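The data below hold one chain only, encoded as structure tokens and taken in the form predicted on its own.
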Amino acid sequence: MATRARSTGKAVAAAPRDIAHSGFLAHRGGRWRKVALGLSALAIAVYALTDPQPRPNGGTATGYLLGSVGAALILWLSLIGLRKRIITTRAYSLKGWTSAHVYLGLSLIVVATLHSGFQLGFNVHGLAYLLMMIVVLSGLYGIAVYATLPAQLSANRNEATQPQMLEALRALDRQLDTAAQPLDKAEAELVRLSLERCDVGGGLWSRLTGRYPRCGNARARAAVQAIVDDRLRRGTPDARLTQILFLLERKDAALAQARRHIGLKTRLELWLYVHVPATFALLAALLAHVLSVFLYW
């Protein structure tokens, strides 16, 4: 009864931090869902109501009140990295903000693209709409890592930290260079390739795809099973082989598991390294983008 009150205990306390941990796609209901939404739908209102001649572009009136709105929700939307540094629970908390960067910056693309009028070409304008475009399209693609990849890495984890995989890594080292001393020079080679070229991490592509074509562990180990497989046809079984193998096999696991939680954490950064500089250059394009219509249009 005890085990069961203490078990209950533990639930209802998780609740309130269940709550406080909802999507802040659905902050609040969606609130910024709606409020971008709206906006959007307003200035298409206003596109479609005006008639600029000879042709919309985003130096008629409305053009100029597009831009001046879709420049105020870039700048805006780029403060969430200090935002991020304040730590609050009240009206403008983190959550709340960042459901804001998501559905205005979504609704940015609608704004923008009316702004330009649809006229659009290899300038410094086109530039401009360009990066805003990558820097919206890598911030969706931030939300969608974010919503799979966490569970992938926990279920991954099963309970140990890199530290832990990379210190079992190592202790698995240990052993197949104390197991590999009896050993002849031929096959002691063969425990080399697992302890001298077995990378965890590896490049980028290796890191994203999971493929290690030149594991020295996988190598080994399968070079030391044709050993120990031919040495059982032949009735001449070595223990010292079979222990080899043994842990070469679990370093293989070892290898995949901590290979998978790093492919796993370097896609859920990957975004970031596009996100960030492409954030800072579209700040750049947009300044170049309104000095150049104040002092030449």
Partner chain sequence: MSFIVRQVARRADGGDIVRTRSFAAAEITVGRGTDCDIQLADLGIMLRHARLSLLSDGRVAIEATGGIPLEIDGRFVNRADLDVASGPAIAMASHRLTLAPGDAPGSVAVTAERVIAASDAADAGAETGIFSLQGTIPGKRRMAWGLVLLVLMVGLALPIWSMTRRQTRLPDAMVAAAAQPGGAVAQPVAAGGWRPDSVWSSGPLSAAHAGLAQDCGACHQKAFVSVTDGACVACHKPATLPAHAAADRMVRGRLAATGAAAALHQGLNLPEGRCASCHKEHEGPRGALLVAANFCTDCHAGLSTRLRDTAVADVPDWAGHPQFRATVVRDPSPTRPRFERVSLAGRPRENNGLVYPHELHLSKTNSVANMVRRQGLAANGALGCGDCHTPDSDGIGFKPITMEGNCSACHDLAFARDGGVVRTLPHGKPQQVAGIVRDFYLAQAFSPRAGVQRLAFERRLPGQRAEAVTADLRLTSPGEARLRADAAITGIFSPRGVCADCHAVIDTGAADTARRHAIAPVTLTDRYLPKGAFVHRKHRSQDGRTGDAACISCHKGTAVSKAASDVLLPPVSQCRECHGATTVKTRVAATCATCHAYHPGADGHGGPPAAPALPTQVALLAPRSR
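May I ask for the structure of the form predicted together with its partner chain now, the form predicted on its own having been displayed?
Left out here are the partners and the other molecules; the chain alone remains.
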């Protein structure tokens, strides 16, 4: 395009720009994927071509080499927490850093496993390995949900923002509150269930499963539905309660959308609640792992 611009003799030509979005996984044609694959292949080659005696493990020359590489990788990988908080204009973009974080983090599985020589036990060294695998696999899960869930999130949101979802619920609450003012105590208590005993988010289990068995709105809706049906049967329909039932049903739908949104967001967020604390636990275990080797040298 630039060439054509030049040939047309225009004084100002647009610089070629990468307008298509490429995610961190495909950053610069998968540069860090190649680096990570190369590192893994190198580690496998070193492991295969040396014959430590009496058996390969962390205590051989190969083991110390792979262990040093692995420890350096872990320290660098954990620095992404610092890096992402620093806004830079330098060449090392956060996207590139994230790409390297992901791929080098995955290569850590190879490096650290070969470092162990497949010799694992219930000790501080095994703990470090276990924590490392939890960190890496939770990160892998994170990538998977980042790749799949945003589309579902967007589809469910239906152009509504989070404040709009909440505002819809609040508007329904206000209407319910107003509509319930003429009701007597027992019926007003039912509406209060929906207004005061309805936790939109709920606990972790509810967020993950989308099940809200104690939801006040659902209980209120069931109870009001029963009363409305009863009045209908007796031929004395109650317009106020019918109106409230209609509002409760609308709130149910709004709640369902908000809760689907919450469920997706929970899955998007939860891995970090494993990834980050486990990383810090891993750093502590790594310190204990390395220090203990030298303490009992």
